[in-house]
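Take a look at this one chain, the form predicted alone, written out in structure tokens.
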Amino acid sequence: MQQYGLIVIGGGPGGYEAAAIAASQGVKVALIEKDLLGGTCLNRGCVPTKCLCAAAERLHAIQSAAGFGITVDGSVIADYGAAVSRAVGVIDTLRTDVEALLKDVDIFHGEARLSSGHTVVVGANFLKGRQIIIATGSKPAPLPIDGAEYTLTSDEFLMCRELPGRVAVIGGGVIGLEFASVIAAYGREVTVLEFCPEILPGIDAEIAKRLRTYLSRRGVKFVLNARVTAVSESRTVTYEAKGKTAAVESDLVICAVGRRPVLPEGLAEAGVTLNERGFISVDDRYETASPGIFAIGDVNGRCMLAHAATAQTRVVTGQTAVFGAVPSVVFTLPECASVGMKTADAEGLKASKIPYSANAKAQASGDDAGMLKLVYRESDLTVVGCQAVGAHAGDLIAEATIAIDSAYTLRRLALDTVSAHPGLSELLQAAAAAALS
């Protein structure tokens, strides 16, 4: 039996701060990770799906070049195998600082297992451990319809070199989404297929209504309220809508339909409970059932975001008791980003809105089309949420987040602040001050 102060089941974000931060502290730390370090987020999830995000930007960018006086002579290839190369080598630059971080930490791979009396077992190997946190993570979500075994899972198609010539998207929210931009960028016929009446349900609606017009305008097809049946060997898509059977054929099908919390095993016996979502159940200080023992990031459900698991790694390991609100970004072209309240959340709520064609640097780069909203209380001013679809939207929400977080007024924010011109930060200011007006 290895007695170790901290055990932290899973290496990704939420798992691999707070074994480095222990470890910083002097306490002697143990972490298990079964497959590789950085977890999802790193290795299939945010950072190659940014890869690729990236190289779409610079081809959209190229392909739009002649509105800025620029002639691109000859023609322009797009190779979507160097693109995942680059994000092949993006992620093991990204993990070998992972690894370096975590040099005063010992790392057990393997799967891991929980028992009584705080003790995790992982392989031959016996842990105890005064806490223990885990920091799990969420994999793909199944969709239990004939024929799902001929889908792809994001993991899965984040490892394809090639691009066919259609493809099909079951699945409106973030990753659906982003997917079917780079997609569409690269050229190939794409159409998202979302059960809800419109995408990314829980954004703020009128900004989700404008990114699906504005991908739309870049060649993604949109089919809403479709309930998908069935998929066939040859990869058509069955779905009904509005009362009728329709479908969609293509070449390959992507998967799409949100994530389920990873759960070691042994969880029963170390006394963790799940809630009726099938989440480990936490408190405020995400603390499980089982005193001791934390849970963070997805497998908590809380936040299935990597930087919420980072900011819950800091309430775990006494750095903070509390942290700000939490922005979201959406890396479409173009881009859509949100923070704190939307206006349908409470009453007393209100929106300032601002299109990106009235600010100078929007107009000059020609990424005017777009729109921000600061939502305020009515009561006194004080915002309280913020959302924007349009180039650079998650930059503008970054700014948004410390205003929300400082409790800013709208005469705050319009007056006492300044910011550099021409920039689309004016775009914050030029909302508060619209609605002081």
Second form
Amino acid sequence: MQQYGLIVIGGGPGGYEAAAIAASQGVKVALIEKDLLGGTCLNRGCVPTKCLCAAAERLHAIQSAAGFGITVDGSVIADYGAAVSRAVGVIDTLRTDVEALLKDVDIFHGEARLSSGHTVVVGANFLKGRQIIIATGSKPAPLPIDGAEYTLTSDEFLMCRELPGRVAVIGGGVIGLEFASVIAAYGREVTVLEFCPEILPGIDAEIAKRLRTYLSRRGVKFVLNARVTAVSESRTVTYEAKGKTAAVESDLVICAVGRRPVLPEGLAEAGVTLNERGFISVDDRYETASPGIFAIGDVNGRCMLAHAATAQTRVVTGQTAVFGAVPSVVFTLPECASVGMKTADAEGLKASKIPYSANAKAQASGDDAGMLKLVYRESDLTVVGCQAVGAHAGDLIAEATIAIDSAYTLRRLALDTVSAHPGLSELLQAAAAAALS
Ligand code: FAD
Ligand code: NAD
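What about the form predicted in complex with ligand NAD, after the form predicted alone?
What follows is the entire complex, opening with the chain shown before.
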């Protein structure tokens, strides 16, 4: 039996960060990973998708160069396979960084199983930890329909090196939209089938609708209120919408309808329980029902984002007691981003809206399609949320995140803060000023 201060199961952004922090605090740490270090985020999530989004952005910049008086003389060849190969290179480089981060951690390669008495078994090794962190992540949720075997998960799609002519995407959530945005940029026909009345059900409905409009202009087709019932071997997707049955012909079908936790064996033996959604049940310190055993990241289902997993490690390792608002960004073309509260979240919230077209930087760069909504509490004019759709929306809401965490008032944001001109952050200030006027 090998003794450790901390055993971490899973080497994704939650697990590797926790292991590295604990090791830097002088704790003897073991990390167990059954696949590749870096987890979903690095190997089949954030990083490869953002590499493809970046390629799509370059392509779009070339295609829209004419408006700036730039003529691209000759044909533009967009090699999708080359973009995938580039992503593999980026992933390998970043994995080296993760390995370097874990230099003081004992790494075990294999599938970990929990046992009683704070024991973890991996292969022939029996490890005992004063504390254990479960950071085993999530996997694509299956769709229980006929022909589900003819659909690709996000993991499988990211391994494709060619894009066929027609792609159907089941699920208008974050993954489905990021993929659809890339596929459309490469000039392929792409149809998104979404079960709900609007894409991105968790996002402010007005912002989501605008994103749908912008993506439609870039060629993405949408079918809303669509209940997919079957996929045929020839990749025809049959669905019901408004009481009628219809079909989308395609050459490749991607299914992105949410994610489920990856649960290690032995949870019951270790005294760890699940919540009603099937994720590991944790308290506000991410401790499970078994004292000394924690669960962070996707596996607890609180917020399935890489930076949320990382923020949770800071609580478990005692670096902070609580963390602030967690921003989320959909890396479509254009981006869509949200932080804090939406007006629909509570009574007494109001939003000040500013179109990108009112901003000099947006006009200068030709990216004037967009909108920012600044959400504030009517009673004391405190900033509590921000949603945006448009170029660099993800960067734009970073400032709003600080404003929310610091409980800025509209007055402080509009009058005491100075934004560089011309810059997109002037949108935030303009939204605050408009609310005060
Ligand atoms: P994971 O990253 O899933 O890591 C868990 C690790 O545990 C895996 O490596 C797994 O092999 C290992 N493991 C599981 N069980 C065992 C076991 N029994 N023994 C040993 N090892 C085990 N988030 C963002 O914030 N931004 C994005 O842009 C973004 N893009 C995404 C794009 C896609 C296509 C997908 C699928 C996800 C994306 N996400 C994004 C979500 C992000 O990837 C996850 O929120 C994040 O990876 C969760 O981190 P984690 O550490 O909890 O789990
Ligand atoms: P999601 O929950 O974002 O979206 C799933 C979508 O599928 C929803 O809109 C849902 O209404 C729809 N849906 C469900 N069943 C359906 C059906 N039968 N037919 C048609 N539509 C159906 O899930 P996802 O897109 O799979 O992504 C999973 C998680 O991964 C996200 O919640 C997010 O936390 C994370 N992620 C984050 C990023 C990012 O931060 N940029 C990128 C990708 C993934």
